[in-house]
Amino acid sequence: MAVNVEDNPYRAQSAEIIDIKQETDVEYTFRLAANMDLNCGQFLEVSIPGFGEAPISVSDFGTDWLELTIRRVGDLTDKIHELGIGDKLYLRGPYGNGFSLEEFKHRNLIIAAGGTGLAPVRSVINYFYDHPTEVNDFELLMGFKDPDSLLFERDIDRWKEKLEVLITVDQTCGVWGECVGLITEHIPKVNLSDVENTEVIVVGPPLMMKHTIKEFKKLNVPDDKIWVSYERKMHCGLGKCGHCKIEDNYVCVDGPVYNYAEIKDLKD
């Protein structure tokens, strides 16, 4: 039986790089010309023929473009970092559920993001920056290892104009105008005076997420008011290979965004 190539779920489409921004020594943001039906927090499988494929969160998107913030960690990402404007990447997706903005509209929203965990929530932040009347109160806590690992500095300067923004770094430094210390140390400072009308998003490395959630729970934030996004090795993106499976849950299909109440008892 003949197979229609258009029906192949592993078929990737090419997308031209139209801009590149260096974030840190090892992280670049690539803007690609692409028209995809995306939700905040979804991911794509990104590839270059001969160099492999990897899941990458969409860090922002518009009508005819999307951005991927890519850390240099191996052969594929080393090759991607060699590309320039006019070169092409190959994309499959989008995959995963993403964040439902309707859950956060006309409520208080707190986002706690650690390191590269800021990338999958950047489009959520940009949405409420552009639509400030659609959220009652918005606080953003960002934790980084040190000032040199800071992502999206151009966005952060803009976000500070309308949003409550706190940046902290784990390590001290000589010249630093922001906070020092772990992000968990600053959670008691957030506004939780109306906790029943507050939603919390926690994204970042697993240990940071674990202890950040613990701090919010100490402040009586219910489990069902906490949202998380899990990073896993999402190999196929289709719920077939099982690389991202936690018990009977396929993160690439059922996640990566979850209500914490639904997944807190899963054994990873």
Ligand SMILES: Cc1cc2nc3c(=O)[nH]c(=O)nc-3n(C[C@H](O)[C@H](O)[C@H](O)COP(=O)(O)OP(=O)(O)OC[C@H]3O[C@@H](n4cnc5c(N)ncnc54)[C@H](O)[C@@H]3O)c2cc1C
Given for the second form:
Amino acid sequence: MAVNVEDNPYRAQSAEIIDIKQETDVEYTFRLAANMDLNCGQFLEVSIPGFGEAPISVSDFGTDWLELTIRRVGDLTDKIHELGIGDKLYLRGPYGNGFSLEEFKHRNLIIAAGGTGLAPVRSVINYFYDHPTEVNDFELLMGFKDPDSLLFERDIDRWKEKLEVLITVDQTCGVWGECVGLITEHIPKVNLSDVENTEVIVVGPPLMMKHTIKEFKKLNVPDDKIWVSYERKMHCGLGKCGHCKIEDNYVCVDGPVYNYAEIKDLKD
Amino acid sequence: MGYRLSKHDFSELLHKLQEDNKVYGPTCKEKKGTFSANDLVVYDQVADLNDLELTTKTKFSPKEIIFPIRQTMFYFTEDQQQIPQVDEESIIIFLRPCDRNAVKRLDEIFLENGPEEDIYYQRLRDKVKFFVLECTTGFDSCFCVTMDSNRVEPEEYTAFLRFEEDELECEVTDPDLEHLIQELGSEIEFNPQFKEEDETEVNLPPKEEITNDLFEHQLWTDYTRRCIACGRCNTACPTCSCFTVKDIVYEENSNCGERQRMWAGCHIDGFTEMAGGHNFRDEYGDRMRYKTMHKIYDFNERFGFDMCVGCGRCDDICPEYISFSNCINKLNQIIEEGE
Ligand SMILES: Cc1cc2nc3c(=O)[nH]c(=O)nc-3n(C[C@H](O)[C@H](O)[C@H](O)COP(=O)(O)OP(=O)(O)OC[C@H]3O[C@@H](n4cnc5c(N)ncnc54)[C@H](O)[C@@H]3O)c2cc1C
Ligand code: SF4
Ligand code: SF4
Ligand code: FES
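Next block: the form predicted together with the ligand, after the form predicted on its own:
Now the complete complex, all chains and molecules, led by this one.
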């Protein structure tokens, strides 16, 4: 039987940019017209022919749109930042498992996110913001390098109305009213009186995740109540290219979201 | 069914098969080796039976026939993406049992792992007929018996061949081919023979005794000193299937170009490099550890059989004389001694 090359998992569909929000100097959120069946925390392979392809988390989505929050770091992401409304991006996916919201419903949920780590959980936060009766207690801790690297400010203002939000910046700043210090220093402040009924999501750069998890462990949060989203180099999203593999795991297929108990012993 | 036929007749048959098939096998390129006086034994198209090199191990495996070193995924212009066609012809590959078993590993990754089949692999793989070369003695560095890849089953080949002085004996499983061979040869009783003992003794550590404690062992640090991260062990390996995707833009018109994929290897710099320059296995010894675990443990955990087929090519090719089989033995010894 002949293989139909048109039915090709590497083939990307074009999607029009319908809105752009500048978050920081180096991070923009692009809203695209696209209709995809998505889970919170999944990612897409995003490309511009000639500039390459990269895995990017879906930072929020609705029925006929999705958002990508993209940090400018290299060939492709630099080029994406030059695009305007009406231009097109190429997408394939969604890939990965994403967060299972059922795990968090009617429980206490704590999310600790560092920097761009917020992107994969932004849709989780928005979901519970929109459905506040589906979660018991909700606390959000966000750590940023400095006030200028704050992401999703307009969301944060909204979130604060209904959710317990704590923002911290690593460095001291004069005019700014939020906490100062690493996110880890503020973890003892969260309400962990009912650990058995609490789920914790930790997302961010590798070092931040490591130390944050350590803090939660100190406060007796069991491994299987901690959830993470991993980042690895990826070239396919389909379990073929091998770049994302950790031991017998393919992060693009089995992850990027993991229960910490499952992967805490994986080395690299 | 088994047949015996003269080499001359088989050669005729091969010519006939070339009408609808591209035929690949081990070939010898005289004086093309690393030191120009050496011959280079590699896979290539064969026009004639005499082109087949049957006494030496090939430096590289036949994997590049179905998983090319560099492969165009799309040609793109400003608004269009076009997928390149492949030749109509079918493919015949002459190969030994270890290499046939290696294709099973590639199938697992490209066709079974993840949510969808890799069509670039699949469309070439679907065309392939395997002509397995009987191999009962192997070569110095082989350990296919240990890796359980010394045997092949009839459903895994179209023909199984045993070369004698002027004749050859074979088993044929494909009715069309059988039809052609019937006219040329005589029917015989034929039972494929397989290699039963490895010259290189390799002791695979028991899976249940492989733990993460071993990751920190001194053993790997030695490789940090010795390995130069050239990745030749990855390219020579018939089961290494990793690739990198890259866009190429044409000089004449920067709106046109192609998306290509090319072989990648876990020993080579940049394999895990992420935005911000973060790498996961900076130390070369950690890469050796990662590869070793993948070949004899992790793949098995996921798919139920070992990835390494024991062809020994990585040992043969390493410029630093790093022996993979030796590494497995050392690992086993460490486990046995409970260090
Ligand atoms: C599951 C997942 C989700 C991600 N989500 C986001 C997101 O929401 N927003 C965001 O801005 N970034 C995200 N990233 C990171 C993003 O993929 C990289 O920043 C991007 O690949 C850089 O591409 P580039 O062409 O601009 O850079 P390049 O010019 O290719 O390289 C710049 C740097 O990025 C590294 N890099 C290249 N390709 C990859 C790759 N495929 N994966 C990881 N690193 C790579 C290079 O090694 C180099 O250090 C995510 C990565 C993963 C794995
Ligand atoms: S790891 Fe070495 S011995 Fe094993 S299949 Fe690959 S090249 Fe052959
Ligand atoms: S061939 Fe030898 S030196 Fe080269 S990467 Fe492999 S182990 Fe290291
Ligand atoms: S991204 Fe290619 S295997 Fe995971």
